[in-house]
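The chain below stands alone and is given as structure tokens, in the form predicted alone.
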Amino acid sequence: MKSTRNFKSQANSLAVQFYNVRKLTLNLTEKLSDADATVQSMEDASPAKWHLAHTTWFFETLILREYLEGYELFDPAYPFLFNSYYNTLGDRQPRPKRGMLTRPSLENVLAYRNHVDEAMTALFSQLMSEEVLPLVELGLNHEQQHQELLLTDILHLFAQNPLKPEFRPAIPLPVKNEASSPLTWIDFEGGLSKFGHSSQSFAFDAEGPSHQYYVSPFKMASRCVTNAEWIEFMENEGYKTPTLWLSDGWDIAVADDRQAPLYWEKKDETWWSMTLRGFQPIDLDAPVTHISYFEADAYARFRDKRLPLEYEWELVSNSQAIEGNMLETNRLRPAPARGQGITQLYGDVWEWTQSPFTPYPGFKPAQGAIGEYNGKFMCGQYVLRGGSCVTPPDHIRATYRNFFHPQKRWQFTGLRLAEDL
């Protein structure tokens, strides 16, 4: 049994983390108008106001209502408005209609956050039970996920506006004299190794249990595929050659008239794209981003390579420091690779793997609402690894398994190539 002193120390540490994570979310949204925070640009995206409220609902519903004696709901309508996909917790506003929530106002949502934050402060002042701390830690990591989702959703929203507004000032980013490191290939012997999360630190349930898996010898590209290399794919009829594509991917590419990554536009014979710093020229040496699994797979075939297995990616990551171009750099856009050997493993772009998002051997979802967090999504999606330029740096780790449907591309998703030895 843990000592009271150690338990209190953990609670104090979480209280500091709680303050920092909640403050960052507010900092990310402080310059948005009520209109900016209300509009929903597509069914996959959510309004910024909804992100602010939903992350607050998580603490209220799963922690405060259960563990803070005398806690009163801020508003009895909010559990319906801001539940996401937890069927065990009741009905909810349909996801495609979150943008219809013109009320409550952004001001009221911020008051809701303040109400819950004050209640959480009161809870931290108590000697909490052991079952509370893991829920708080989950809530903080949940909010960090939504910080990244919030930014990608804002980018999609602003990209629909003909004024092409800037989320942050359009500081000119270097697009010349910043050449990427040359692409090299690095051999890995593979073998039988342990994979998945096994330490006492936080991880989502889908990252475990730890288990053994045999990886055959393989080669991994030293860096991610660049925009310049992607343009070669485009200029060589990559989007018009059906033999490069999986059938479902080809059908979607044709139906949606996909001819370039999301947000790309030709302007005076030069490719530009919408970024969180406004409309800017494509950085040819930076990693290509906003591509679907289907596009990534087609590109790999174009180069006579393949996408890596998530086990290969994790094996390579074991020798890499968790550092890179992530949210704290404030670049808000992928950067060219630097250095020798394996680079860009963390940050810049989430890297598509060819691995479907399925349970690891021995995986069992938790009981109750928490069991709905990842387990029920283990079908029809593919694993991405490594984080992106808008991932909070203390949120990512080698075992982290992100996942999306293969046609999705509004996230900062890119690719790295691999091949068999």
Given for the second form:
Protein chains: 4
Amino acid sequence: MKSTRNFKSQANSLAVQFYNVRKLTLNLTEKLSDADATVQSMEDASPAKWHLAHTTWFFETLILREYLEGYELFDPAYPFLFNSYYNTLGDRQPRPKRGMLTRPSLENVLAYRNHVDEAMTALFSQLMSEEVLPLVELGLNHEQQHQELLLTDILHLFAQNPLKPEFRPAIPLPVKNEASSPLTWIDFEGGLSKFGHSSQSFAFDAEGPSHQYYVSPFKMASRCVTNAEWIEFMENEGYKTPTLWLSDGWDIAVADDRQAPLYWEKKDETWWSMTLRGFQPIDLDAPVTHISYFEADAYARFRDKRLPLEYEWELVSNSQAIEGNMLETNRLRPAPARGQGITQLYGDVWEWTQSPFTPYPGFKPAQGAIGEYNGKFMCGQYVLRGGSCVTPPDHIRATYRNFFHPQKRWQFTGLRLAEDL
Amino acid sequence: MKSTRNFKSQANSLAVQFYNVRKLTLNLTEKLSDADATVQSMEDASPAKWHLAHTTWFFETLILREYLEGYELFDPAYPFLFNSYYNTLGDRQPRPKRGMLTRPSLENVLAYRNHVDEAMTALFSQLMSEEVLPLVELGLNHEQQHQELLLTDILHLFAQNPLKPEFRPAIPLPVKNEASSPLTWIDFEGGLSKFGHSSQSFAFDAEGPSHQYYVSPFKMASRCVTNAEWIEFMENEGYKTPTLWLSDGWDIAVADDRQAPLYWEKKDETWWSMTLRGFQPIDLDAPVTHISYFEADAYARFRDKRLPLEYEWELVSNSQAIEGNMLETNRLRPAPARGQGITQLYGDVWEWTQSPFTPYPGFKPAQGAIGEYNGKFMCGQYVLRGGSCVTPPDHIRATYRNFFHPQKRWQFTGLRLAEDL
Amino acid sequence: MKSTRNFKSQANSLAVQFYNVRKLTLNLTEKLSDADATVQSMEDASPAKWHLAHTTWFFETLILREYLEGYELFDPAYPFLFNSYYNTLGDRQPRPKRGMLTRPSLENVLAYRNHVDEAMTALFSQLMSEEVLPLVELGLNHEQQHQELLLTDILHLFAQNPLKPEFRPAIPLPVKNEASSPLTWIDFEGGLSKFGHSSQSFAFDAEGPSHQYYVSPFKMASRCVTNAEWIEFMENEGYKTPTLWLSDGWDIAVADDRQAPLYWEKKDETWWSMTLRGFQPIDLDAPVTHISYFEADAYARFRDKRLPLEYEWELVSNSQAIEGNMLETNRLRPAPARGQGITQLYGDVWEWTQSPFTPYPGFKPAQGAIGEYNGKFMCGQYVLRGGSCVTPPDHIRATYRNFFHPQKRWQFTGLRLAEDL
Amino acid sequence: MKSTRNFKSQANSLAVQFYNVRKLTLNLTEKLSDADATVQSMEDASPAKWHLAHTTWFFETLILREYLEGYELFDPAYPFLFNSYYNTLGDRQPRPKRGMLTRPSLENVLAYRNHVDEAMTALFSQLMSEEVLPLVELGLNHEQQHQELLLTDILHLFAQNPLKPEFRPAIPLPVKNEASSPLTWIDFEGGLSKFGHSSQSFAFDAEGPSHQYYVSPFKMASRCVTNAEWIEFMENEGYKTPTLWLSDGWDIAVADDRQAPLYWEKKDETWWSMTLRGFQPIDLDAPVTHISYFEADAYARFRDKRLPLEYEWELVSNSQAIEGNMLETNRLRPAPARGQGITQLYGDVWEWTQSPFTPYPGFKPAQGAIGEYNGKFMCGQYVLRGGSCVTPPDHIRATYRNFFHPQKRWQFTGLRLAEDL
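Give me the form predicted in complex with another copy of the chain now, not the form predicted alone.
Now the full complex is given, and it begins with the chain already shown.
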């Protein structure tokens, strides 16, 4: 997170970025009612209001209280209400009870954002300590993560509602014109290479340190698995064949009676699903999404393939531009693949890899609260790569490691197949 | 529920009652935000918005759809959303998910109320079928029950919030002037008498039929147990002495680490509790409330007394006027006892009796949906008598049987002691 | 429990009874292996070894340690291991972990029984304190209760085993000759009468005090509901019609997917069930058993009848001799009804009544450990009357109140219908 | 699993091995009663009788039924009773209900073993198919795994018993003479090397294929962490400092109130623990054991060190003989470290590594039932290396990958520290 660029210009550019990120968060929530923004639909999800406030609390707590002389808390109760999981930073509202906070109102929370944004403006106008810039950068990346979570959490909330509300109005998808490009396979030689983040630019701590890893030769699928392909899996008893599944995954599939991806429903012989654009027919050519690691892994076995390693994915990404169907397209749903060679690497769906989320060799969390950011979650989760249709495009990188528990499905999670060569 | 009074005047008076009851419900919710009205704080509680809509659904479903020609549903989705537990009336939103309904908004629900109220006005202006009046009466009494639940559910919600919001602004209690009258004991002879509802006026089905029961001679306490007396129980290890407790109650007390009534918290050596008027010091002279049957029963054993039978309570009530600290005083908290003889029989706190909620001899639930009102809950619950500080005064009767599970505490539940003579 | 009979002869007769009861317990367990006697098949059940030891502990703790000078504990660890639920008598092995006690072995436990029996013999040969006799009587009745539990617990254990072991060898039932007598109805006038135990002879505390109760006129079925009748209920969607069920019962039936009585299995289009005589075809003419209160209650509603009150049952029993298919017939299964008028009142199956298990007016538990015997369980359970095919015949009485939670099914529980007149 | 050695001599040597392994299992259970061998103390553990029968079922199902002409099942019910988790091989007794099987008796199970051993003898005397030898080898290694589990499961069962039975009589440990050798650190260069099993000799499928991996330079501790060192962790609030813990681990530590390793109890100011030799004082110089991955990981953070990767452990093992305190010493407890350099690599305690149990590059499970052996468990577990004080010494290898869930503690699990160089 160190920087050798000209300090002042870096501060200015960060200030601009600050206003952009903060404004985007507001845009995402502008159609939500106070009630929409307050309810917590499950323990994994958080209310939109909480996302709005928690991202603000991050700037207040880690930057303003430390570095802006004379800064006054907007409300002395908020640090308790909006701390997420930082034991170093004190007690907090228990996670499963974030949805009890009908007060402060959405209006109060927006005022809180204003208060903090103004204080940040004051700070930007000062000669800031050099330690501040990396914290601002972290705060912005943190807020971008919450932008994505805010959308997946709202989708989950709306999916619980029999009225099936739209987050954004439906657009008829030009399905005819969007046939997916065919599945092809691309060979990669592998070998011993450097992986992980190594440049001066921002990255989360878990993306480094840069280190060597030996990759065996492999093949990678040209695109993600589509809904049409997934329906073949379903129609060939994929959800009913225990030998395709990891043992833990099978137990969950049986216990929860999982027969299709999350949000799917059959209506008059056709599959539909809940989306941010309301209840819609399944787009057969688009990548399947809202599947767990267990489902992805079972599907790969069904095709006699496997999930890629995160190292394989990163190797493939070396030759790829960071572009794709992400938040700025405002489609808010995965789109069919286009073009030749490796496609859909970025955007559309987070791709499950078979790599558990573990520390890279030499990884040490930072001292203090920031050290709690990623390190303490390095157990029982799997790495996903590439971002999704609701990831802010300037947030994603080739080295970016997202991670979720293998049974989770409410994120835009999908898969791409790989194979030994 | 039959009537021999002049039909037209009865209809008119019912119409007036209708407007009053409906208006009171609105008054109770007028300070609630959309978010306050939407969140469900536990499975036992329902959102205020849901109470507003469900009581409206009751009139729509049981009266308007049957008896108002040409009535059109406000929204075809609402019957699913706002049915509570009537299997006869179709499927419904699962009880634990009532809080997921951020839509319809509070505004929509208020429009729904208007729609139904106008249709009811149309119905009142017609020559109504004679079957309708008892249904209107039932609907109003149903709504009054929900007025009380709405308040206890809001209290529970606000109690989960570290900001401890006030439902109504605190009023300084004139504690000095309100010392409770001393506890005395009144003898009753008992004998074989008639119990249960027998007049023409409205009562719920479970209050009848009228039947004979033999009561042995007994003594009844002149007033409810006070907070000061309860603190003696606490200070004498009442919560730590298993031999005072029913076996199931002890298991719950240990598992949940219950050491005081619900909502109590110690602050600087004094007991405080969450109330509808915010976080307040305990009023030592007022009746203890928010206690379970198990706590009430253990307290009685601690004093070498017992809880009354519901028959004993009803016998005592014969000589008493229906007056007390109820919803119309707007105190919204129990008040110290005043006067001589039996006091506090009505209002302040629902009094746990040792009578399980069972059918009276000869009880038969009505055919159809109305038959599901009470009968199917006659298992595992105890009868409470007398109403509370948030019961509408024209809702309570000597024969009124409220009922809750013995471990529940979020209602205004308290106790009065009895003893064999 | 007081006695005015000649003390010495009473002591002698009790000594004889003591040897008989203790011997019967041994007979019941003689075919059980150490393993059979050790495993606990669910939290409600206890291992046979535990029953053998706990009944022995009762004599040791309440009699020998108090009244036999110089008595030495067989093993100082046993009081902890074999106390059931008496808080007054110290800590104990947690109930769900009774099955962890592979040591002491069955052999050790039998030696423990010998040790205590010899000490009891020494006590019987002395001039005993007059307080002792009622305790011995209580201990014997306590052991008889555990004889029945031992059998129902073994049945439950064996039912978990795919080998379906026989507790006693199967006897071919003379099914042809045993057609059940037809169902008739007998009228009873009711009125105000005395109920509960009043004589000098032994009864459990919960059977008294004797008190008056007013019973309305009613009809009682001549016999219990048969398996054939129960199959009609099943074939008429009885298990799938929520309006027949109490709300809590319906929730359990759905959650556990209850479609038939406990232990029933369909095999080649016929119903079979696990019994103490192995896996056997259902005896269509015999009373249905292993049903919960909820099932019994739903069945009664299906027939447009109701369950009797315990007072009604007791009134009917006044004219009946205490005889029937009980433990001494060694059939170990319910048998078809025989004869005219009220039949099967005693034996065959415990009959669910609609009376919750509550204290009779004036009931006060004894001081000390004995006071924990029944009183603390007077919540959430229902009274059953009449004994079953595994009840020792000298253990049952007209006033006997057995009690279980309404969802339980592993006892020999059945039903008889009643109706208002 | 292929072999190029002389087939006949290989078969003979395998037959000898077969008798030895089978006999050792019997020796381990010879002091167990039928009850000891039947009870299941938790879902993770299995009854000794079940281990005896399941290992036998393995030979019967995978070898005798396929390759011995005319083989007759000992009992047609046993395949259902004693299948563990092989979906390919049919339905089975549910895992949590293995302890319900009081029948067949221990005697029957021993007869089953005889029956199968005799059939195996018949098979060994024939000209066997070449496919059989690897299956026998697998069956023997499978049985050796169950020998260890049998011991850890018996220890868990006995630990639930307040009598704290000894599996083998206590031997006074010569504590004075056994001071642990001091902790030193040994440097390793790392680099790109081959890992995993590559020879002709037996290994489990998950140990291969052999593949390259790049290891960064590191230091390894000379011995395991001792009980004395662990007590320092405890006394320095190790169990109360959330920042030392992985998030999931902290949640479990709080929920289960974990304050010490499993089986530890404080008695008169000293720590004792349950062992296979009864309840014994903690041996301060011996390696700590019965700790979870979460505890091991927190300890490493407390010392500012880390757990080794499984690759690091395997690299270190290259220069080490396979010797140590294993099952054949009959100590049945970890022993203090002796000597210079890397010690205790084999035996004493399984060493938690920070490597999740994932497939090696190129890993493919076998077709059929054997493919279910390891592959389907490759999720959510961590690799442990080196064997323990109850591992048969001819069962362990440098490439051996044991695996357990990170919260489990009932195995002989301990740790050795590592550090980046």
